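Next comes just one chain, in C-alpha cells: the form predicted on its own.
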Amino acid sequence: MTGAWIKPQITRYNAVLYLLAALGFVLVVIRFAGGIGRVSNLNDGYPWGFWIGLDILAGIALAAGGFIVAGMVHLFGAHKYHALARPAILTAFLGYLLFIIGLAIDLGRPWMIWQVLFHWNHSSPMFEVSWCVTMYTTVLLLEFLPVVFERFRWRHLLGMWHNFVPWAIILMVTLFTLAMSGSNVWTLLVFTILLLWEVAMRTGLMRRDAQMPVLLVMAGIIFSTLHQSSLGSLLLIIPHKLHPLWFTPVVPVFFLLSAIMIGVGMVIFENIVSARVHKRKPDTHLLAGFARALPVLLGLYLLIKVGDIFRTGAAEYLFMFNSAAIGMWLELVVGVMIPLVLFMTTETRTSEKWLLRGSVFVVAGGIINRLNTVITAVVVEKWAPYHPSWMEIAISLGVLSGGILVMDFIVRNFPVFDDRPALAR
C-alpha cells in the first residue's frame, strides 16, 4: 500500500464530527485561558466528574480490546483472529491518547504531569496507574509500528524493530519493577528472568511468534491488567463518600472483569461500524467467536456483583426510588442482563445486526457503570451538588470526535484491516 494519500474530506456523515471537534477545541482554549471553573461545574464535593468518568475511566475500559486480542493472537496462538488484532491495537492506542488528552484537560496544572514518573510515591494507587498507562501506551505504539512500516515499505526498519523491541521491553519492565517495589533484589530477579527468556527465544529453545515479540505482548497484558484494576483501587480510599451499592473491597476485581467484557464488546462494535463506514464486509465469522465468550464474562460479572451486593448488606438500596438505585439497575440491565440474553443464542452471535445491537448494550452499560462510579455513587453534602455543564459534555464529545476522525484517516491510508502479515506482499 504505497499509493497517494487519501485526504480527509468533509461529507454529510462526518461534518458533525468536524463541528464537534472544532467546538471542543475552542472550549479547551477557554478552559486553559480562564481556568477549569469557566467550563466545568466541578466543586470540592465532586473533584471527579464527567471528564473522569467518560474520558478516562470509560475510555480506558473501551480500549481493553487491545491487550485481549493481541494476547489471544500472538501469545495463545489464536491466529485465526489475526484480522482483528490491528484494528483492536489501533483503537486501544488512540483510546489511550485520548485518555491522556482528557486527563490533561481535567488536571489543574497538566504541564506538571511528568513529575509522577520521577517522584515515587509507593503508597499512591495513582502512582502505579500513571506508570502503567505510560508504559502501556508505549507498548501500543510499538505494536502498531509494523503497520506504519508496511505502509511505506520500510523492510529494514521492520527487521530493526524485531531486534530492538524485546530489549526495550526488558528495560521498561525492569524499570517498572524498580519503581513499584523499590527493591534491588526484585528488580535484578525480574531482569534476569526476562533476559534468560529472550536468550531462549533467540537461540531457538522457545518458539517465537513471527509477527510480534512475545515479551511485547506479555508486557501489554501485564501493564493493562494492573492499571485496569488499580483504577478501581482509587475508590477504596473514599469509603465515606461512595454509595454502598458501589463501595466494596473487591471493586478492583469488578473494574478488571468489566473492562475485559467491555473490551470484547468494543471489538465487535468497532469491527462492524468500521466495515459499514468503509464499505467492506465485517468479520462476522470471527466476531461470533468473541460473542461466545460474552455470556460467560457477563454471567460471571453478574453473579459476583449481585453476590457482593448481598454480602455487603447493600441489597436494600436496590429497591429504593432514588438516583443510586436507578443508576445501578441501569448498568446491570443495559450492560449485563440484556446482552447476556442476546448472546446466549447462536442466531444472535452469527447475525451482523444482532452482534452490533448486543455490543452497543455492552459498551453503553460500561459507560453507565463508569459514570455512576464517579457521579451517581458519590455521596456529598447538599451544598455541593454536581451536574455536568454543557461545556464539559461538549469538550468530551469534541475529543471523541477528533479521535474518530484521526482513526478514519489512518484506516483509509494504512493497512489496518488486513489479515496478512506485515510486508508479506
Second form
Amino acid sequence: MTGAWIKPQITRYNAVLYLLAALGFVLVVIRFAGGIGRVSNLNDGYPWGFWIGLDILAGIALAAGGFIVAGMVHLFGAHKYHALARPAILTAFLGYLLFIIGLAIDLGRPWMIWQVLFHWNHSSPMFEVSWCVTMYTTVLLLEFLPVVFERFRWRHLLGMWHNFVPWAIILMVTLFTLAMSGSNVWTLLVFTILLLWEVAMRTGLMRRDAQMPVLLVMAGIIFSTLHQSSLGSLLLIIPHKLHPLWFTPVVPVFFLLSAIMIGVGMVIFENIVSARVHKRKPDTHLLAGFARALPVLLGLYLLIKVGDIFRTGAAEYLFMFNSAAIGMWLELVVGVMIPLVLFMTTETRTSEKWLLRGSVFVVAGGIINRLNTVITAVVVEKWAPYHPSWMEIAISLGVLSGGILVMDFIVRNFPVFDDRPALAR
Amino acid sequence: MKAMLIDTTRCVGCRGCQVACKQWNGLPAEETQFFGGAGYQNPRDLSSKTWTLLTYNEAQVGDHYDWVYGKLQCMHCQEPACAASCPTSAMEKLAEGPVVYHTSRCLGCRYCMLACPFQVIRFDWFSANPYVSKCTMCADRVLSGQEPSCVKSCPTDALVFGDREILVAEAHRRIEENPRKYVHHVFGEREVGGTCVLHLSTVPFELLGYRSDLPEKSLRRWTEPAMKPIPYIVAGLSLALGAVAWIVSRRDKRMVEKWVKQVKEMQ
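Given the form predicted on its own, state the structure of the form predicted together with the partner chain.
Following is the full complex, with the preceding chain placed first.
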C-alpha cells in the first residue's frame, strides 16, 4: 500500500461532479466577495434556509453512521460488523468537514468562529452545537488517523496515538462539561469518571479494545448524542414561528432518534454504492444483520411522532391541503412508513437491490424532514414565503460533489475497506 | 429597569424620532421606493440603516378612517430570545434595560434573527463583512443618565422614558382615565415575559403590525429544559458506556478462554 498514488481522473461518470464542484466554487467566491444576499434568497424574515437545512441539519444526520458503527463494534462488542466501521468513520469525518465548509459559507463572519471558545452562553443551543461540532470533528479525525498511519506505515505514530488519545479525550470531555455547565462539581465528576475508566484499563483491570481506545469511542457517542439532539433544540426558541406539526418540546429526541435511523440507512446506502463504483462485493450479509435495527427504529419513531402530534393537538393540521400537511406526509411516508414495511421483510434485508432501495427511502426521507423543519415549517407573518435560489442549491451541490470526489480519492488510496488486521499488510 | 412608553394616540407622525435615531447612531440615509400593500411609511421596513421606523397605517377609528401611527424598533425584552440564543453572547441584556450588541463577537449566524419574536433584527445581506443591527435604546445615553434620542426628540410626549414599573402604572392609568380612547391592553407588559418598550393604541395592535398571539412565557423557557440536562447526559453516558465496555470486555475474555480450552481439549 506504500506504492504509487492512484491519481484522480476525470471520466465520463464523474465529470458532472467536477463541473458541479467548479460551479459551486465560483458561486462561493461571489458569495464571499459580495455578501450572502448576492447568491441567496435569504432575507431578514427568513434568515435561515436551504443551507442550514441541507448542509447542516441533514448533513450531520447523514454522518451519524460514524458514531453508531464505531460504538457497536468497539464498545458494544458487535465485532462481526468490523468491516463497516472504517467506511462509516470516513463518511462521518468527511461529512463533518463538508458541514464545516457549508457552515463557513452560511455564517456571515466565519473567521470569528473561535469566539465561541471564549464567550460562553450556557443558555444557547447554538453554543452547544458549535462546541459539539468542534469536539466531534476532532474525535473523528482521531478515529481516522490510524488509516493514515497504516497507509504510510508509520508504526511508531500508531503507538503514540494509542497512548495519547485517551488523555486528549479526558481533557476534551472535561472542558466541554465545564463550558456547558459552568459548574466545577459537574466538571470534576465527569473528569473523575473518565479518569477511573482509563486507570482501570492501564492497570489491566479492564481489557482495552485492540484498535480503538474505549474513551475515544465513548466521546464519539457522547458528543454525537448531544450534537444530534441539540440541532433539534435550536428550534425550541421559535414556538411562534414553527408549524405545530413540527414544534414540540421533544424535538431534540426526534432529531436524535431520526439521526440514528438515517445514519443506519446511510451506512447501508454508502456500502452498496461504493462497492458498485469500486467494483467490490458489498458486505450484504453484514448489512442484512445491521438492517434488522431499522424496523425497530422506524417503528419507534413513527409511534412517538404520531403520538406526539396527537398529544400536542396538532393532528388537525395533518388533514388540511397545504404545504405543511403535504410536507409532513411526505417525510413520514417516504422516510418512515415505506422503509418500515420494506425492512420488516427478510427478502428486503437479504437482497442487495432491495437493501439499496430501502436505504434510499430512509435517507431521502431524512433529508426531506430536515429541509421541512427549516423551510416548510417556518412561517413568518407578513413576509413573502422563502424559496431557495438556484445559486443556494448549486453551492450546496458543489460542496457535496467536492466531498464525493475527495471521498473517492481516499477510498482508492487508503486502507478504508480493507478489514485485515492493522499493519498486517 | 428603564423602559419606554409609546402612546400612539399622542403621535402626530412627524418622524422626528426616526431622524434623531439616525443622527445619534450615525446611520446613513437609504434609497427608498414606493411599494404596494399595507402601510404608507418611508422606508417600508426596518433595515440595517433604519433602526426605528414610524409606520403609517390606515385604520377605522370610531366612525371614521384615520391615520394611526406605530413605531417599530427593538422591544428590549426582559428575557430576550436573541440574548438567550446567541452562541457568543454578542447580544446582551443590561440591568438598566437596553439589549445591546457587541459587534466584535458576532459570527453572523443569524440565530438571533430567527429567535426574535418581534422581527426587528436586520442583517447586512450585501456586505463581505456583515453584522446584524437593531435599536440599542441608545444604551450609551441611557447609561449616562439621559433618555434615548428618539424620546428626546418627540414633540408631543408620545414617547416617554423612565422606570418600567412607573411606566406600566402610567399606561394603566391612561387606559382607566380614558377607557373609550384606548384598547385595554398594554402591549409589551406581558408578551414573551414582558418588554421594556410598552405600547398604547386606539386600534387593535394587529392593525399596527404587531402579533397579538405571542405567549406570555419568555421564549427561553422552551430551550431551558433542553439545555439543563447536558451535564447529566455527559456524566451519565460516561458512566454507562464505560460499564458497557467493561461488561463486553469480560464477556469477550471469557469467550476467548472457552475457545482456548476447547482447542486444547481437541488436541
